[in-house]
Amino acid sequence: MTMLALSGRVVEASARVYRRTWRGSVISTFFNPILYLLAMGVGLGQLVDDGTGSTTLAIPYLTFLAPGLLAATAMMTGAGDASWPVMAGIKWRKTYDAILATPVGVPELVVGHLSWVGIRLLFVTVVYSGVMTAFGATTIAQGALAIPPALLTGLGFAAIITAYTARLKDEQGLAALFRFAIMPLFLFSGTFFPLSQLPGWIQPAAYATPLFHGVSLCRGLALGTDFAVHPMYSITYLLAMLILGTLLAIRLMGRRLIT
């Protein structure tokens, strides 16, 4: 069998199991892009517009956050799917090892694993534009826009955690992981405010983190304003964070795997 099929496998696996779980993830995929809305959008938006809020972004509050809340959305996804997941089959579960007794090979299993990742990201993206969409903050033909490079964003997050995963004893890495570096991501990349309104001495740190670029691809995508930086540079940042994540995973997890 080919690499492709054998990856599809892989796929059809975590589809079965994902039927019987999908349950679980209905208040991660519907209902938190509504709160988050609500909450920081329509609440705090409702402060920040008629304060000075609206003088220094131009647009309401609500329709700067949302583009911006579906790229965090996309690595939150990628980042939960690529870390608790992953150690699960390696450490706790073991089914890594039964998927390696079959004809399936290690590139194959990252390849599977991440094509999955890629559909669940599909599938949050779609429902969070739906959402953006309802709440006025872009066009449906703009926020359709702005998916792919939200499913970009995830995937990449997904690759590089997947192989940090892979290398791990033990689950308080992945503790760390979240609270070291995805949180801080998620406050500090230009979600929530301009990275302009950050201290000088911090903001090239900030200007280099990936979800910057996906931030600023959707936001420029969903609204069709100016990019923070050239779209090229972002896609080419997260394209190569993901082939570069995928290939360490390949390697990581051959490592851990094959005795």
Given for the second form:
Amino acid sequence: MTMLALSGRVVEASARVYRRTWRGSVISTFFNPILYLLAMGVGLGQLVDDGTGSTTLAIPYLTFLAPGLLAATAMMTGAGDASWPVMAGIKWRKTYDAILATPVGVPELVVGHLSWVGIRLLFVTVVYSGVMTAFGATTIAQGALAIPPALLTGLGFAAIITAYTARLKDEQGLAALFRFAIMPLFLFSGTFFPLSQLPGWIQPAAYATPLFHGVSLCRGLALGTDFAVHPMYSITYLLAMLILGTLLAIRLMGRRLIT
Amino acid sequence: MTDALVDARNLRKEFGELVAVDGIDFEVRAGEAFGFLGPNGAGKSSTMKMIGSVSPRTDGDLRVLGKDPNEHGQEIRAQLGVIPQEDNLDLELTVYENLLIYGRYFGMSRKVINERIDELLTFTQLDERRHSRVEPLSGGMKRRLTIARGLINTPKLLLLDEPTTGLDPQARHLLWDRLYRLKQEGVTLIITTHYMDEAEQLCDRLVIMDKGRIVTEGSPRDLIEQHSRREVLEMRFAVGTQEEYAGRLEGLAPRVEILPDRVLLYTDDADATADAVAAQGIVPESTVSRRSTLEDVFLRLTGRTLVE
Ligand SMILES: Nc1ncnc2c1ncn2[C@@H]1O[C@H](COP(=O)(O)OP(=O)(O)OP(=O)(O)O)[C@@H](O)[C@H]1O
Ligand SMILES: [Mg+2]
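Okay, that was the form predicted alone. Show me the form predicted together with its partner chain next.
Now the full complex is given, and it begins with the chain already shown.
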């Protein structure tokens, strides 16, 4: 069998496991973004503007927030799927050892795993994009346009975090990842406010984060407005993160599992 | 190289400074049941993983099914069945699903897998649990499922790493029976175990490993003949009198071993030795005579003290 066919078998197995376990993740993947949209977009939005924009934003806050949350949700989903389930496969359940005793090798395992995360991201971003449209933040067509960059963002994170998880001894490293990397990115990558609001000295750092580029692409496409930075930079950045992350993940996973 | 299914020459595995397998030679022939016996840390699992083509060797030569695992790992794995020391099933999935996804990793079609699953569930007596989730199953059932999973691709060579550790006697005997049937069907078995009775029951040939080396090799009967005597007389003495008598036992049997709580006399004829002991006026509190087992060989060769 070819590498692609074997990766497909890994996707199949992941889908089966998901069928048995989706209930546990449905709240975080689907309801949390809706709650954020309600609380921040509608609730906070009415406080900071009267629905017609504010001194710094030319558009209603909800409209500004929604596409940013799409990218952030993709990041969260990608990061979540590349952390605890991967640790379980490596260490807690050792299901990866079982898989590697078959013709499936480490590259097929990693590519299969990431492909499955891609499918999950597709569900999540499609649903979210629908919710965003229902809230009146964008149109159906523009909401759909924002799905590919959100997918790319989620996959980029999934790849790099799979590589990170492959090196971890225990789950403390995962808690640290979410506390010290994912949460700050979530808050300071232009999802909730434009980066121009940040003090000048910290702005370059914020521009360098991957989520900022995901947010820029999603917002520009969903709202049909100018991008915060030229989209070619963002696409290149996120694609590089996905490709290098995947190669790194294959390498580190091999080191971890083939001893 | 020979036409053996597995052929290892000076096979070596190091983990950093630690030498897990220290240059071993062995051959496994088609149709036989071959055992690795040894205490904890002897290097059994490390050897199994190299044969299973999931762990690269540090040095030496290895051929599995005629191929070098370094170059043809994927092809070799396609034809092996592996039962790892620790069960690594998908606990959220059902018995059936575990078998199905595993068959799919081997590139099998659903139709072929489904037929195979029916056979394997009957073979391992898991029919009634077909649609149960794996998590709540008993240890013995999980082990049987792991074995069924290892057989999904109808392997020619089955690697079993401590197949019955932790199981109750009923479950062990059921498994032995199944393994024996597999052997009858022509499947070659490689088994690691701590259990001497298991090795005696199942293995045509075995090696005893200790600290990464092979200390001896042969059929269970050969090994007992070489390293022990046919029979063993175990004597216990009243508290405080063992020292007094033990010295006088020397010379009454080809080998005498004095343990803290009893004395073992290794002999070819337990009755004659018992008579000789009585003739010396030595009166043990109790005497048990039994056949010599692999355990005697094992303890003789790997020592009675726990070295870890
Ligand atoms: N992945 C690994 N990394 C580092 N050391 C290892 C690794 N695997 C095994 N070892 C070490 O190699 C030695 C041999 O281990 P191995 O698991 O092969 O023994 P074993 O004979 O199977 O023992 P047991 O009966 O306890 O299963 C041990 O000292 C073990 O700690
Ligand atoms: Mg072992």
